[in-house]
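Take a look at this single chain, the form predicted on its own, given in structure tokens.
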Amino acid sequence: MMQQKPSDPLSQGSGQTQAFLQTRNRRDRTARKAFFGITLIPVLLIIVITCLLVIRAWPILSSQPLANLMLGEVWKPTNEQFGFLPFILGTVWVTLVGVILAVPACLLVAIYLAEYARRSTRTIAKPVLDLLAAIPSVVYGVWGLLVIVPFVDDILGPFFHRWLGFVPVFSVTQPTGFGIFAGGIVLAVMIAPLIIAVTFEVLSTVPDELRQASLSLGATRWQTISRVVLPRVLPGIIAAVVLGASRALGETMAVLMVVGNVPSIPTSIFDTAYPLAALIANNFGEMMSIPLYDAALLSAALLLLVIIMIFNILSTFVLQRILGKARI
């Protein structure tokens, strides 16, 4: 009988190792491929919730046109009327009232417990930032309706009234305190700690070398914030401005409480409006049996929804615009 050759041990090496190569390689196409659906949940959600709102809004998007709609100034649905302009108009005054208030705010506040603050300092702060974005907006609705609309009424708006009162945005032609000015004191509240927490977040990952390089040179702390930290990080303080704003654009309790809710156009500050948030937060449900007004509501939504899309998309762009120049 032939005697038979024992095996290489070199070649039992590279065949093991093949098969562990290949054993690895799958489990990391499969990995792989479980996460990129994963990723795809978010797309897929927001694809499903435009088709559906589409679908339910659709019979009073095909019976009346699109620019009656959204020109449309008046709100009656007893009489098919379905004027969507107050409503628009409505959630972009209050969005830019409360961002205006709250950026110039959160940007000094972020600056201050990145650069001048003690660590304790920060210890104490972050957590009471914590909270107040953990409130519920029905607790800041409260407190708006409590507080902030009497303040409006006895101080802010006689004191504008008085010294701007020749500026149509600043008139008071109906003091109750409900109203924009109001609504945006109250959405500045509740966005602030989100701008602040992520500008913080954002000047911290400046590194330190290039503070220290600015100030060897002769800069002061300053000067080396405004002229270094700031246009180093401003991409990021936009990000955050842009959080905050979508989540202005889409608060619907603390506002519903203190805007006033009346579907009319605003001229100023103090008038009363109505967003969209509101609006579908009040009647969603009630006098379903009045014909197109569950499409009518159904569409507010779609229309928040696709406001709040090209908000963002738009930021976005900006973004990269501004993160292109950088780089060049």
The other form holds:
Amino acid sequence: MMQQKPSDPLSQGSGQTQAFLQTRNRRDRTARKAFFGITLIPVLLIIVITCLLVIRAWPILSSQPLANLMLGEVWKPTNEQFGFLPFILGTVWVTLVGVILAVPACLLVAIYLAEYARRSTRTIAKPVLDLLAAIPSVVYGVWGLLVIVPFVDDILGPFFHRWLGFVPVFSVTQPTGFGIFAGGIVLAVMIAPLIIAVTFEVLSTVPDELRQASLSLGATRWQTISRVVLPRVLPGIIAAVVLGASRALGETMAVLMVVGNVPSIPTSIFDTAYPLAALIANNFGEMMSIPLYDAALLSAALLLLVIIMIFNILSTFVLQRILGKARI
Amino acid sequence: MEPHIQVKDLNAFYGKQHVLKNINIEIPRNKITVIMGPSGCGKSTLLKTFNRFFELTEYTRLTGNVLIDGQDIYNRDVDVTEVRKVVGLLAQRPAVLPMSIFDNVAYGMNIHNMKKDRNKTREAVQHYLEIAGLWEEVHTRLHDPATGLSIGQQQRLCLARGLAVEPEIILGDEPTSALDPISSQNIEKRLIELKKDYTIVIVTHTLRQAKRLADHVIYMYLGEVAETNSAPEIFTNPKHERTKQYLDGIF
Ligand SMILES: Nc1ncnc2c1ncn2[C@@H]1O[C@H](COP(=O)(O)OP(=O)(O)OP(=O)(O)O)[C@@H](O)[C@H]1O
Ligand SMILES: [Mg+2]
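Show the form predicted together with the partner chain, please, the one above being the form predicted on its own.
What follows is the whole complex; the chain from before opens it.
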């Protein structure tokens, strides 16, 4: 059968196809708008929540200089003293210990899985790691209470105190097991799957040709990883760690259960602490008769939200550039 | 003269797929040996057994021997990094390392701890860039990222980088197939210059390139070596039916 002279549907189509094309395009535009609208909802939600927090926190934010709040060391709601410093430092310490404990192990695991492991090992290890990420926070908390706190109390605390006690950061002054170190250990385990998964993804973006180029020159695996692979993905690995840190900053339940919750300024990893998230969770809804108390808690929430948002945006930005570029 | 590479009863498997079947060949020293054959016949696989890249793929199996200067490279106490130092590879598409032009060439020397000081390294980098015919083009921007070079320049950089670890054998798996004609000619010219010092094994799909380069030809078909002979012999008087058909362009 002979082909008809090819017709250009844009200019020469029959009336019917014209109409069809128009509806089709209109639908496409509508769908596009609808999807855009739905995508906008989370963004709006963040804006709304932030605004709400600002409004509710305003009474205290406007009553005194920000520095007073942030650097105040005393927390006595009954005296209307709202110093956030113990909580800010509590958050920083617990997060820092968690990240420091998690990162080296996570990097090794991710490097092992991405660079050394056989495919069969990977197919087993990955779901197990995902499972670890799916365990509810409160379960980690219970595990922390039952296992980690006694472990810190009976073994780690005495050990560190004996051998490194002369360094203030490692000395034990309140031997209960509850405190920053226990919180850090629990956090480290909780953020590990995320850091491992993201680092693994980042490592997978390195093209195999590069590894082969290095290996073909007689480099060992480790030389290839340390001189070719890692330098290339360093920003991505930092972003993975920051993402893990932002997860740790906001983690509430598990930490709250093991960290002691005493609003004082910690000087040792075996001291108790009171992170911002725990403060909010423990107190919100209580003692609301004290003026400004509610505002103080909500400004704590605002503070936490802002810090986490900054961490998240930075790391997502870096990761998108790395992962996005490789996927094109 | 004793052959540089000897392959004895070599069999290779990807999983259950038998891709190299009883390969027995000898590759002469300081000559260009060209491996030809239809797509999927096992040319790349054969090449990968020479620098032990075959084992980088999972679920593979190899039996038989590959001897380089009489030494079995699959012997237990042979260090695989030593094998790859002696047997360089020029890949199909140039993979420059994400570092400067200078550092690309210096990379291999550094990992093998070959140069005692920075000055020696600098001399060597210049030397190998000159051999690869790239020095003139890049000597003013040695510390710029190598990714800024054209593909043809990148391939010559890969050649310089490979030569810098002082190999004795250069493998090339269709090393010019990603390049434009001028760059290809340039690489071919380098290879011909290099054969006085190196043993070169090239896989190519272009008959004309094979005729320009080859001193010796291995013709493969379905995982077997169908015919191997000196270039003039095989091009004018192919013995095997498949070789004849291939040369006549029936494939
Ligand atoms: N990584 C791999 N996994 C499984 N099978 C493979 C793999 N690489 C190659 N093969 C198979 O081994 C056989 C030989 O492949 P090889 O790449 O050596 O062929 P080739 O002669 O180089 O082909 P071409 O000319 O297309 O490059 C083919 O049948 C191929 O499908
Ligand atoms: Mg091939």
